[in-house]
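Below sits a lone chain in C-alpha cells, taken as the form predicted alone.
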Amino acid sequence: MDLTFSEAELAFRDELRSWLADHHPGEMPHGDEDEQYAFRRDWQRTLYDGGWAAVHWPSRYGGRDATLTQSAIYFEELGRARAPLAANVLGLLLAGPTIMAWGTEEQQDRYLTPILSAEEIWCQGFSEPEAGSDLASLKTKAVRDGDEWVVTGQKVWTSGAQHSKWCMLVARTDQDVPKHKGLSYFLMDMEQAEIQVRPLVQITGEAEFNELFIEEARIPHENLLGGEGNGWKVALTTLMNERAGLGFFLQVRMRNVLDDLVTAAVQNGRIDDPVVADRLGDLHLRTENLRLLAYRGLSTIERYGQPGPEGSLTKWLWSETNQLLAQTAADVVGADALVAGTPWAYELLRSRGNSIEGGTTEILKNIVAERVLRLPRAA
C-alpha cells in the first residue's frame, strides 16, 4: 500500500483546498436541529454551485470523475476544513449512484440533478422493527394495481425522513419465492397524505432518525427500480455505496475532537497528569490507527474491486474510540463537560449511539469472526 499522493491527487488537493479556503460556510448553528439542517442545505448548493457536490459521480452527470483516492481527499479536507456535510448526504453517496446503476434513462435525467443540488433530499427506507440487520426478511408489502403499486408497513430509522421528498423503499414483491428474491426497490414520494413520519427523539434531544407508517401508499410502477424481483440486488448496490469515503470524514472529525481536548487539558493542566496525558497518547494512537485502516480499505477496493470485510472492523473500532474520547472528554473538562447544550455534553450524548447506528457492534463482531478470522458460525 502507497501512501503517496501523485501530482493529479496533490492538485486536487490543493485546488480543493483553495476553494474552501474561499467558501468556507462558517461555524454550524449549535442546538436547533432546523437551523442546523437549513444550514447545511444552504452548503450543498454552495457546494454544487462550485461543482464540488459529488466529486466522485461521472462528470456526465454533474460530477468529476474522481478516483476513489480523489474521494478520500475530498472527505478528508472538507473534515480538515470542519467543514460540514452536505444535507442530502443519503442522496448523494446512496440514491444517486444506485439510480446511476440501475436506472432507465427517463430515471436517471429526473432525478439526479435535483440530489446533486440538495433541491429534493432522499432517506432510506430499508430497516423495519422485525428486518434490521436481516433486510431480507422484510414485512412491508407492495400489490401492483395497474400502472401502481400500493404500500403498507412500516419502516424505522429512517434518517433525515422529516426533511425528504424521496425514499428508497424496499418492499416484499412475491411471498411465494425464496426471502431474497421476493423483493423490489422503489422510489417513494414521501409526500402522500399516506405516509406517516413520527420522530424517535434520542438523549441528545435531537430526532434524526424517524418510523415511517406507510398505509396503502401510491407508487407509479415507472418508480420501480432495476426491475419486479431485483430489490435484493439494488439494496446491494446501495449498501455497497453506504459507507463510501463517509470514513475518512468521521477519522479527520475525530481527530478535530482530539485537538480540542488535548487544548483544553493544556489549558486546564490536566495534561501534566500522567494518567490523563496516558488516555490523550492512547487516544492519539487509536485515531492514527484508524486512519490508516481508512486507507487500507481504500487499497482493498482499488486492488479488488469492491470493499472486504476490514470495513466492519473499522466501523467497530470507531464507535469504540469514539465513546473512549467522549468519556475522556468528561473526565478532562470535568463538570462542564455535563452541562447541558455545550459541546462536550453533545458529544458524550451523541457517542452512545454509535456502537448501534450503522450496524450494530455485535453483527460487526460477527462479521470479523467469520469473514476475517474464519471462525465456525455460531450454532
Contents of the next structure:
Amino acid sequence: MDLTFSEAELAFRDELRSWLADHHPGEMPHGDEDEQYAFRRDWQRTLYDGGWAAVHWPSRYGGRDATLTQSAIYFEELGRARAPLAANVLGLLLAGPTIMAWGTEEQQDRYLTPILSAEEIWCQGFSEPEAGSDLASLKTKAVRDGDEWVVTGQKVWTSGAQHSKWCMLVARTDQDVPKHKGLSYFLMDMEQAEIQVRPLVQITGEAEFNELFIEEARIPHENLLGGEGNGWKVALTTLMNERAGLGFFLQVRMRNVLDDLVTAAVQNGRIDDPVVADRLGDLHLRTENLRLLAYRGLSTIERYGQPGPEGSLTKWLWSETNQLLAQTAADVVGADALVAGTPWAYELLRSRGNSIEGGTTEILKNIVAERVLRLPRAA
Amino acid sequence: MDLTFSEAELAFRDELRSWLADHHPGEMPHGDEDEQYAFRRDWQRTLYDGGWAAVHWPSRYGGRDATLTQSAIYFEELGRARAPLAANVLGLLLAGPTIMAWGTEEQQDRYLTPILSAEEIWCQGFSEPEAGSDLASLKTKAVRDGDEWVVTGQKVWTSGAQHSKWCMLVARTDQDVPKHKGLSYFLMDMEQAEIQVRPLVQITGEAEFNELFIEEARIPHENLLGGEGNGWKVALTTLMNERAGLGFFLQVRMRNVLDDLVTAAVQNGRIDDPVVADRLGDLHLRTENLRLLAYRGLSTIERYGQPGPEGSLTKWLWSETNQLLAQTAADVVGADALVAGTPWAYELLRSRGNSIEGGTTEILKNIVAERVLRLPRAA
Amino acid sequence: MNFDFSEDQHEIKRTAHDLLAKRSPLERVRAAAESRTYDDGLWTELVELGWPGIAIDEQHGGGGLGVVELCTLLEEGGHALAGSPFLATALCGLVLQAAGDDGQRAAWLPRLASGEVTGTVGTADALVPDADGAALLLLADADGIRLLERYEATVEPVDAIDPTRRYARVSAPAGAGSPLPGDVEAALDRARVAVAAELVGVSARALEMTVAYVQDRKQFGVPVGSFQAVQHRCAQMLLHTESARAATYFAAWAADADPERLAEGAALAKAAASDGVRETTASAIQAHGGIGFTWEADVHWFYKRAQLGAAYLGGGGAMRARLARLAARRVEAVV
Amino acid sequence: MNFDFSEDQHEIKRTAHDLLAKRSPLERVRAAAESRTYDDGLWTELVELGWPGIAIDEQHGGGGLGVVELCTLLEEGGHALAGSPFLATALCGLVLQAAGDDGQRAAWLPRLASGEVTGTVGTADALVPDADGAALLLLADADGIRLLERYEATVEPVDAIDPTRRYARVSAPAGAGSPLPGDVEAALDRARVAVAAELVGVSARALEMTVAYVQDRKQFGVPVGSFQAVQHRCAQMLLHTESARAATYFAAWAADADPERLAEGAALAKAAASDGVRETTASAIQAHGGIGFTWEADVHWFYKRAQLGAAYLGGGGAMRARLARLAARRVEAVV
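Same protein, the form predicted in complex with its partner chain this time rather than the form predicted alone?
Every component of the complex follows; first up is the chain already shown.
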C-alpha cells in the first residue's frame, strides 16, 4: 500500500499543471448554451494541440498511454483547475474506446483523429422513451436495404446531439430473437434530414439532452460496428467506459463546490453553528470517501483486471452526496441559493438529475446486490 | 375539528386518574421474569376489581363500552402513570374481541370473564418458523378424530406461552385447498403434555417469546372458533385488533422515555450542544406526530367506520422513532447506556425488535403501497 | 376529541378543490410560470369568494372563520399550485390581526379582506412572496414586526427558482413604518402554520402525481409501481405528507382554540411540512425517472415551490431548535 | 499510487483470517460470551505469533511493521469477534510508542510486545476494554495522557452490553501516574484508526452473514434476498463497509507514511467506521427478521460490539466536528 504518487505520476501531474497554468481558457461564459459549447470546442482544440485531449488513449491514436492512475490525475487536475469539460467528451470517453475495441482498421483510421480534435462531435443513441433503464427492450429498428440500413425509431437523453456529426446508435436488426440478441451497433451520420433533434429541456431550464426522431435514416453497411447482432456486447464496452475517468472529474468538481460552501459558511459565520458544522463535516467525509473509493477501485482494476465492488458504489455515493451538498448549501447560504441563476440554485436543481442519469440509483443498487453480492435476481 | 376532550371524555379520564392515583402498584420489580409476571397478574386483578381491566369491552362482558377515544385515553393514562401492562394483554386485546365477534354464546360465556380477571391467560399461536410474515403458508395441521382435532406442528413468537392456559391457534385443516383457504381457528388448551413450550431468548437476554412444539395435541371440536375453514377470516379479526389501543400505550411509553432522555440531557448539560438539541427536537417532533396521527386515525374510524392511511403508518413511525431514540440516548447519556441492565442499554437492544415484531417495516410499507396507495402488487 | 373537519370545513375544502381543479389545471400553472405572470382572473374570483379575508374578523369585513378554514384553502392552493397573491395576503391579514393595534387593524384589515389591496409578510434576509404588488408589507426582524406601506419599503423583485410565484427582497430604513405592538412570535407562528398548510398540499399533490405515474409507467415489462423500491418510496412520501398534515391541522386548531399550544404546534407543523415537502417533491422527481427531470413534466414546479416554502419564515432546523427548548422546558417544569 | 496491500500485507491478513476462522468460530465466541470468559489458549497463540507487538519497533522487541499491518490483524479480529486483550494491548503499544518518552517506551514496550503484560487505553467517562487484566493503563483526559500501573488506577469491571469483551471503568487520583510527553492527539489518532479497523471487520462480517442468510431463507416462495428492499439494504451495508474500509486503510497508511494527514485520516476513518458499523449491524438484525432478534442467532454479538466500538475514543459526532474544523482550515488557507 502506497498512497503517494510515483515519480512518473508526479512528473505527469506537474507537466499537466504547468501546461494548464499556461493554457487555462478562463471561466466559461454564462448563459447562452451555443456560446458555451463553442467555448468547450475551442478548449478541446487547445487540449488537442497540446497533446492533452485524451491521455488514456494509446499514443498511436494520439493519446499518451496514460495508466489508470495518470488518467485519474488528469481528470482531477482538470477539475482542480476548474477547467471546462472538452466538447467531445462522449467521443473521447465512449466512442473512441469502443471503436478501438471493436472497429476495423479502416474505421479506426476514419474516426479516431476527428474525435480527438473535436472536428467531429459524437453523441450516444442508446436510451429510448419506453425502455428507460431497460436496454434489452429497445424498439428502434434497422432494416437492411442493399448496402445500407434503414433506421426508424426514437431515442432520448442524447446529450449534445445538436452539435454532433456522429451517433453511437444501438438498433434492433432482428425482430425474431429475444431481447438483446437482435441488436446491432451503428455509427450513424447525424447530418441527414431524416433525423430530427428536439432539445429536451431540463428542470434547470437548460437543454443538455435531446430527443432524436429517426424516420428512415440511412446508414451504410460499413458503419456497422462489431458485426450484425453483436450490438449488446459492443454497447457494453461503451457502458463500461462510461464515467471511467470522468468520475474523478465529477468528484473534484464536487470537492470544489464543497470548498466554496465551506468558504461561504466561514464568511457568513454559519460555520460556528455546530449543526452546520456537523453537516459540513459529513459532506467532507463523504467527499473524501468518494475519492478514496475511486482510487481504491483503480488499484483493484490494476491488480485483478476488473473493477471491485467500489466501482458500482461511487456513482451512487456521488449522486447522493451531490444532492445533500446542494440542499445543505441552500440552508447555509440562504436566500441567494433560491435565486434563479446563482450557482447554488443551479446545483439545487441540477443535482436532482444525478440519481437518474447514467443509471438510476435504484438500478445501481440492484446491480450491487445481484452482481457484487450475488443475491438472487428479483422475480 | 375539536381537539379538546369532551365532558364525557374528561370525566372518564379524571375518574381513571383518580383511581390510578389510589391503586398504582408501584414500580415493576427488576430482573426475574416470573416475579414480573406475577406482578402484572396482580395488577390485572386490581384493574379487574376496579372495573378497569378492559374498558373497550361491552359492559355486558364486564367492560365499560368505552369509545375509541376513551380507550385511547385509557392506554395513555396507564402509560403516563407508568403503570405496567396487564398480564393478560393478548386475552384482553385479541382473544376477547375475537371471541365476541366469532364465538357462540356458550364460548363467550365460557371464556370472557376468566380473560378479564386474569384467571386464564392467553397466547397467540399464529407465526411459524418457516412462514415468517407469510401467514398463508402455515404448516401446523389439525386432523379431525371423532369429536376432537389432533394438532401437530410448530409455532413461534408466542409471547407469554409459559403462563398461558389458552392459545389462539391457527392450523391447517384442509391440505387440498390453496393457501389460506384451508385454515381453521382453535381455542387450544395449553395444559397438555403434547405441547412443549421452549423460551425464545431475545438479544436482550429476556424471553418474552416462546416456541411451541405441538405433537398430537388434542382440541375438542367445540373449541373451533368461527367454523371449519374460516381460520383466515377469524385470524384477520385478531390481527385487526392488534395494537388497536395498545398503540397509545406504546406511544406514551415512548414519550416517557424521551422525557427521561431530555431530563438526562438537561442534567448533564448536553442539551446545550445544538447538535444534540437538533436530534432531541426531531425526536420530539416524531413523538408528537405519532400521537397526532394516532388520534387522527381514531377520528377517521369514527367517521368512515374504517381506518385511514394513518393506521398503517403509526406502527412503522413508532418503531423507527423508538430505535432513533434509543441510539440518540446512547450518544447523549454516554457510557451508562452501554452497561448491561441499565434502562438505556435495554432500549438500545429491545428497540431493534420493534421493526420486526408485529409485521416487519418492509411488510408494513408494502401494505401501505398496495392497500393504501393502490400500487400494483409486486410480481 | 374530533380530529376530523366539521361538515362546513369539509365543504369549504371540497369547494376549493373543485374550483382550483377547474380554474387552475397544471397547463395554466405552466403557462403562467413560463411567462412569469399570474392569472388575474383567478385572483378576482378568489377575492369574490372571500378567500383573502376568510380568517379576518367580521367586524373588519372578513369571513370571521378561523385558521383551520384558512388552512383548508391554502392546502388546496398548494395542491393546485395556483399563482396568486393569496398566500401572502392571507398571511399579512393573520399577522396584522394577531399583533396589530386597533388603528392598524381598522385601517388595513378591511382592505385586505376585500381584496382591495394585497399584503405580505417577510424578513429582510429572505425572498418575500408577492411583495412587489403589495400595498402593505409586514417586515419582521429581531426587534419585532414593522408595518410598512409600499412607499416606505424598498422592494427589489427577483426571479426565484420557483416561477409559479413572484418574489422580492424587501428592506426599509431604520425607523420607517410603525411597529406592531402585539405578540410578535405568536403572530408569526400563525403565519408559519398557514405556510405549512400550503406545503401539505404541495406534498400531497407530488404524491398523487407519482402514484398515478408509477401505476401507469412500465419497465422491464411490469408497472414501475410494482417494484418494492418504488413502493417503499411512495409509502415514505405518504408518511411525510400525513405527518405534516396532522401536525398542521393540530397547529391550526391550536391557533383558533388553544393559543397556549400554538408555539409548539407551529414549530411542529413548520418542521414537519418543510422537511417533508422537500423529501416528497425530490422523491417525486426520482420516481418519475428521466421524465421527472424534464421541464415538460410538471413535478418540478412542486419541487421548486417546496424549496421556497420550506425556507420561508424558518425551516426545519430552526423549528427543531425551538422544539428542543420546548421539550427541555417541559421536563424542567416537572423536575 | 497503489491502494492495494502489498503481497506481505495480503499474506498477513489471509493468515490471520484462516487462523481465526479455525480457532475462533462463532460457536466459541458464543461459548465465551455466555460464560463471560476468554479463550486464553487463543491469546497465548496470538502472542506466540507476535500479534501484540506487530507495530512495535524492533528495538523494543516488536515486529517492526506498521499500523497498516496491525490494522489487517484487527480487521480480522473484528470479523471473527474473537475475545482477547489483543485490541487493548495493541492500542496501548501504539499510543505509548507514539507519545511516550524513551524511558517509558523501554520499560513497557518490550513487555507489551512479548505479551508478558497486557495494556489498554481509555478515558474516565468511558468503558475501557480489558482494563481489569491490564498491567499498564493509559488514561486520557483534557490535560493529556497519563501512564498508570495497575496499582495506581481504580478499575471497576462492568458488564457491558457486549459480552464478547471485558470492560471496566478506570479512574485515578489527580497526580497519579506519569504523563506521556509526546503529541497526545496524534497518538490517540493512531488508536482511533486501529479501532476503526476492528469495526470494519465487524461490519464486513455482519454483511457476509446477512448475504448468506437472505440467499438461503425463503418467504412467499422465493429467497428473501430477491426482494428489492432486502437487496437495497444489503447494497447500503456494502457501501458503509467499503467506505469505512477505504478511509481506514488510508488513515493507517497516513499513520505510517504521511503523519501530516493522520489527523484527517483518523477522523475520517473513525467517523465512517463508527456510524457505518452501527448501521450495518442493525441492518443485519433487520434483514434476518425475527431470527435476527433472538439470542440464538449470532448477529447480535456484532451489533453489541459495534455499539461499544463506535463510542470508544470518540464517535461520529465528535469526528464530524473535527472534520468541519479541518475543512474550514483548508479553505482559510486558500482564501
